[in-house]
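A single chain comes next, written as structure tokens; it is the form predicted alone.
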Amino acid sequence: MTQKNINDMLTSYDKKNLTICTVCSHSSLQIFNGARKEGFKTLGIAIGEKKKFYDAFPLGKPDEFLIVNNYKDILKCTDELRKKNVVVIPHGSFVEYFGADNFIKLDLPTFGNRNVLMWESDRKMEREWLEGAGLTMPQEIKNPKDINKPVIVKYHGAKGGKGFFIAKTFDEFQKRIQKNKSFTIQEFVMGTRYYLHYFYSPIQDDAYKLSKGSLQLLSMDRRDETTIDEVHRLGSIAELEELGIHPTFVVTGNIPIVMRESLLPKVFKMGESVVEKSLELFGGIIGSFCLETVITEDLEFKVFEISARIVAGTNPYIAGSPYSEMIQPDLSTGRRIAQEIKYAAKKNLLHEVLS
């Protein structure tokens, strides 16, 4: 897909009757809820079957479901979806299981810049972007034989921490690595984890102003990860590993958090640098994104990852966060996405926020 294809497609759309569409997973409840609050119709793509639990949440339930057998079948439904004037909202599950390659060729208007998906999913490209923006990242260990201190090994893509592991020696690495997968090795940074939820608008300049558009900070969270967050109850990690019990990092939930106010200037400076570098590299990250950080005891940020879309860590804030409440009451990230699309449609600027 090219931007020209999308622009041509939008000429046939009824801009006053857009439908917000996403896969029924991850952050879909708040996406549908936010779209509803802004007056949009909603459509949920359900894989395999309609999920019954949506009936329990009428304000987060889509107006209509499309049932497909698997993610790739979405590619066969684009004609039907275009007739409904759908705008697709990517989220973590959607991107991971549908695949960045399929998203690139999806023949539907999509919120955000699709080019970001390749930069987000490839760890080397991600590091080029973030370090090029002046952010400090954990040291990368290029040769596993050089492991001489605790490291975390991560596989490429958005996997909710699945498969990630800690190693302290080359032997430990060899025993646990899945050699058929692309991976990166980073130093394990001691500190507290903060996941920062930003929103960048290229078409509105009523917030933290950048060279083009403006930046908002909507919320923050920490991740509840099994088993690393509970393993201390059974003894030290070293003792457990001697018994063959290794900590894992699978995300099972999200915890609301507020940062000390004196750190907020650094938070905005990091977000600004990431956006400005993205404009230079691939035309700009658009909409919601998350910097995943560790703050050391010296109050320095180390950024270990970026998620270039809405993240599940925004889910605790469907009714607004301590930060978004100071922008607008009852403002979730899902609602902010809907507001951006609504504003763009009204100002004839959909081509600036859809790709």
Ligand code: AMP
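It should be emphasised that the depicted structure is a prediction, and the values quoted were computed from it without experimental measurement. We call the rigid core the largest set of C-alpha positions that still match within 1.5 Å between the two forms. Residue numbers count along the first chain shown, from 1. What changes on going to the form predicted together with this ligand:
- Remark: with the core as the superposition reference, the CA shift of Ser182 between the two forms reaches 2 Å or more.
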Second form
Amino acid sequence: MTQKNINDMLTSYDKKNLTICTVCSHSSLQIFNGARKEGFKTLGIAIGEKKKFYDAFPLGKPDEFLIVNNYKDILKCTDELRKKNVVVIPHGSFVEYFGADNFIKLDLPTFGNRNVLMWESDRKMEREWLEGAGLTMPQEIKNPKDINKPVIVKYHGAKGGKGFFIAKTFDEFQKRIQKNKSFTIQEFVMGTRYYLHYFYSPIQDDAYKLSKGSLQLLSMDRRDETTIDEVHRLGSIAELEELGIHPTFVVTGNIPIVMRESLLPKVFKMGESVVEKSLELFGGIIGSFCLETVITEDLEFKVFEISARIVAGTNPYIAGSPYSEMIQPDLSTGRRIAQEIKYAAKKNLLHEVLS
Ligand code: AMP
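Return one more block: the form predicted together with this ligand, after the form predicted alone shown previously.
Below, the chain from earlier opens the complete complex, with every other chain and molecule after it.
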């Protein structure tokens, strides 16, 4: 999909009658709830079946469902969706299970810049972007034989941290590695984890100003990961590993958190340089994004990942966060996305925030 295709599509849209659409999963309750608060119609794409639990949350339920057999079938429904003036909001599960390749060719206007996908999904390019922006990332260990401190081994494309493991020596690595999968080895950073939820608007100047537009910090969370976050209940990791029980990093939920205020200048500086670098590299990371960080005991941030869209860590804040409360009461990331689309539609700037 080129920007020209999207712009052509938008000319036929009734911009006073847009429908906010996403896949029913991940942060969809928040997205629908936020869109509803801003006066949009909403449409939920349900994969396989309509999930009954939406009936229990009337303010998070979409006005309408479209049921498809599987993710790929979304590609067959685009004519129907365009007739409803649909704007698609991508989230983590949507892009992961639909597939970045399919997402890139989806012929519907989507919130954010699709060019970000290749920079985010290729670990080399991600590093070029983030280190190019002056951020510190965990050291990468190219040769497993060089493991001389705790490392985390990550399989490519692993969903929700599945299969990741810690190794402290080459021997431990050898015992655990699944040789048929491609992987990355990173220094395991000791510290506390903060997942920072930003919002970058290229078209509004009323927040932390950048060379173009402005940046907000809407919230932050810490992920709850099983079994690593509770494993200490049973004994030390070393004791358990002797028994063949290894901690895992599967995300099960999100915990609200705030950070000492004196660290906020660094948080904004990091967000600023990530956006500025993205403008230089691929036209900008638009809307919500998340930096996944560890703060060391020297109060240095190490950034181990970027997510270029709404993350599930924003879900604790459907009624606002301690940060968004100081922007506007009751402001979730889902609502902020809807506001951006509403503002862009009003000012004839949809091409600046949709791709
Ligand atoms: P990721 O898929 O990269 O978000 O990683 C999944 C989880 O592994 C994170 O939420 C962290 O708990 C942990 N993790 C990832 N990278 C590191 C690292 N370099 N040091 C310490 N923990 C990490």
